[in-house]
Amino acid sequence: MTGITLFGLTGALVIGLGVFGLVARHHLVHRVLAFNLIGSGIFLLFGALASRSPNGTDPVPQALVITGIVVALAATALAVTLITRFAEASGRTHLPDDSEDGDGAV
């Protein structure tokens, strides 16, 4: 097994863990962390795909990964700020389910 294949499989595993965390967790901070895991796995897959080029490393996926890291950092900061404001306003750290409304409306 080559290093590139190992990086690709690790990226797929990280994406799978992130999807599981996104579905299984209800705490908003846990969901943001799971979303970041998905992004990190995608960045790892892009890096593995960039190094499969026969002429060396392709610079386009590398540029996409660097740009994606910056965007992910900004989106994470925004999400944490919104979660903090939501927790201050409502006193909760998770979104309400339909069953928590109590009125039975859909």
Contents of the next structure:
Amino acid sequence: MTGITLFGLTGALVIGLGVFGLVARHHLVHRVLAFNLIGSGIFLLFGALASRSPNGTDPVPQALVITGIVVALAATALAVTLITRFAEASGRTHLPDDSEDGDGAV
Amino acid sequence: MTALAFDTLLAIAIAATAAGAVVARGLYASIALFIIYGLMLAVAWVRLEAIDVALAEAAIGAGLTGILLVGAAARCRAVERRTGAIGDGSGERRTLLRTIQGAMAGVLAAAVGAAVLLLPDSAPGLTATVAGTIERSGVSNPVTAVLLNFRGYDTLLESMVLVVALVGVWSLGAEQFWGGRPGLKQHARTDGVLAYFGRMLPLVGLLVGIHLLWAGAHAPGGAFQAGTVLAAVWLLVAMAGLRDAPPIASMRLRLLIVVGPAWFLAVGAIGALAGSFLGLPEAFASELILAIEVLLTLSIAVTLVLLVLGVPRRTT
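Could you present the same protein in the form predicted in complex with its partner chain, rather than the form predicted on its own shown above?
The complete assembly is shown below, putting the previous chain first.
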């Protein structure tokens, strides 16, 4: 196995871990963190697959990933602002669960 | 052989920190592991010979995202303390549900992993295309050539996404603080470590930022990496309480936010008159890219700082 395949598989694993965190954790900040894990896992997968080019590292996927990292930050900033404003307005830091008799009073 | 051993250890470290960030009980522990994960990931990008991405991942993916998450966790903690709510609900303990969720995430990871293994070992990509036309792009760093010339519209839209996200963040603030200063007033001991770093590191940060900006034309670096380093300098000064954040009603601040994307758009529009939108004329490509990068760096730095500082919370 080459290092490139290894990082591709690592990316796949991180995507799986991120999806698990997104559905299994309840704290909203935890979910944003997990969402970022999914994103960076996809970037790593993309970068590893792009490194298979025989004539050196392909710059186009690199540029796309840099764009992606910045857009992910912009989305994260908006998400954590929504979370903190939601928490301050409702007193809750996680969404109502199905098992709790969600009165939806938020 | 040594390289593969190193890569294996690195892959294990990445997977372990990512898993730790997902399963750690405490939110702060999760965020700390996430930041370490980001730095490990940056090393993996170096191993994939993508230095530009490594810089962006370390500075933005690990650094700024980490600050955002820590800030959000602190505010949530304050709310939880006030209302007596616990952060992780009792739902965390249902084993059967966890097992099913884990199995499904595992299937997804295995499917993606199988795709990695089934793909052919070699793919031509666009390396040769970029190498063949880079002489006409005005810069010699292929990543910068793609970002600012060949796929300029990506970068233009990306810089606008940052501005739109900032407008979104500001619009979530309470109405009485509109136009005020973002975040809370920072108080740090004037003889403390933070204040000391706040005075010492900005000099280093400014030099590194300007270097990254200038080097971006021919070596790893560029507007986004440089902008992030400059943003980190400003954030450090603000967190050390040495200089307060400006009120968001400030016209000078708003001009700084839009000058980069606006100039980029203007250059693109001139290109449209000459034939193709965002097509840089070969004769001036080098100078135009430098001008775009300088203004874009300023706008990115200011926008990133304000995104991290968040909604206005004070009128003065």
